[in-house]
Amino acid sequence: MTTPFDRLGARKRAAGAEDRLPPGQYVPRGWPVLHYGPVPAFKPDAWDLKVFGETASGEVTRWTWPEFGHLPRATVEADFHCVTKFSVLGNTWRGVSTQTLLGLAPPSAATTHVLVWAEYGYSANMTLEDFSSADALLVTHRDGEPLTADHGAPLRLVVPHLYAWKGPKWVRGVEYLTEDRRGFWEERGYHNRADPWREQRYSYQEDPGDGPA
């Protein structure tokens, strides 16, 4: 059954296509499903997001999955961009501003960097300027319709800015840094900034200052 919401994602992604794709990419049918690992079981009376680290309190700052319900809700108008090649254009991200985490959990004056942890140990460091940009979001809907298990439910972090492996599916925690440490991916061979716009796919394309050692 097509949703007024599927016709209208149709019709803002078909428009200007060639104008909004990064170099490289192309627009695929849908929105292709790839992930490392098992897709997890979602336990809401079980599951919490933390975030802790070089926080301004010192202290770790928890909702369960009730209290995450009750967070303020953005919507952002944003694209795509996997680093595999394909850009989904035109969606409508519905979730929590990483602007509002940030406000209720600050982080330090000497934090330069967020690392994002998923299940299963999974992560992905970016800056705190990328973190916080203003259509960062913890998304817990596209396009009106809640995200399935295959796309990150209950939570996953898109930052429309940066290839989309920088944006964790099931997420489940925030880590402030005084200073960069590099995510799963980026320890195997991917790009420390992964800016679409410069192709910033793999680590050997790093300028000195992309990332740590």
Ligand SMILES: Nc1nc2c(c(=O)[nH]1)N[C@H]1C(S)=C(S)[C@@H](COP(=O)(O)O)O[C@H]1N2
The other form holds:
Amino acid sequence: MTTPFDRLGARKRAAGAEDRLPPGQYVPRGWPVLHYGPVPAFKPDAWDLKVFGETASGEVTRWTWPEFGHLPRATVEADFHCVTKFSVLGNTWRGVSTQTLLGLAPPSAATTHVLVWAEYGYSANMTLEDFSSADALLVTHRDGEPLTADHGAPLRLVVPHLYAWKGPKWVRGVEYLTEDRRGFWEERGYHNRADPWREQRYSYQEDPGDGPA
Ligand SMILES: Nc1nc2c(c(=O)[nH]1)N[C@H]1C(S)=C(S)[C@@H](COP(=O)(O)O)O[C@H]1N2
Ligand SMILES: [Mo]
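Given the form predicted on its own, state the structure of the form predicted together with the named molecule.
Whole complex next, starting from this chain.
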């Protein structure tokens, strides 16, 4: 069944699609599911989100699922680019902005990078600047619907201006770092910076300074 919301979504996704596609990308049907390993079960009682590492206070900040539910929400309209070349256009993401998280659990002045941790040890690294982008969101909903388990429920990161592997599904932690450290795919041959507009797909394309050895 096509709802009015779907029709709105389709139009929104099609508008200006040519100039919105980074080099080498195509628009697939629907929203593919892609990840390494199994889909974790969400256990609300056991779930928490921890901010740790080089925090300003030296303390760990921890939210349970009910506590996280009280944080202010934000909405971001953005495209989603996977390094395997599909791009899902015109998503309406809803969640808690990384700027809100940074405000509630500030990093030390020496923090330059962030590792975002997910269930089963998946991680993605980025500069503090990329993480604190105004469009970066810890997402709970897309196009008005809660995320499904395979798309990262209850919580995933979306950083629209980087390839989508920089957005862990099933997020559980944010670690502040004073030097860069590669995450899961960045250790396995993918580009440390991952800007889709520069087609920064693989680590062999890195320039000196793009990442740690
Ligand atoms: N925990 C976790 N998050 C992950 C991945 C993963 O393997 N594990 N894969 C990433 C990759 S490569 C992509 S393209 C997106 C895919 O998100 P989707 O399945 O919702 O489309 O999730 C990212 N987040
Ligand atoms: Mo991806």
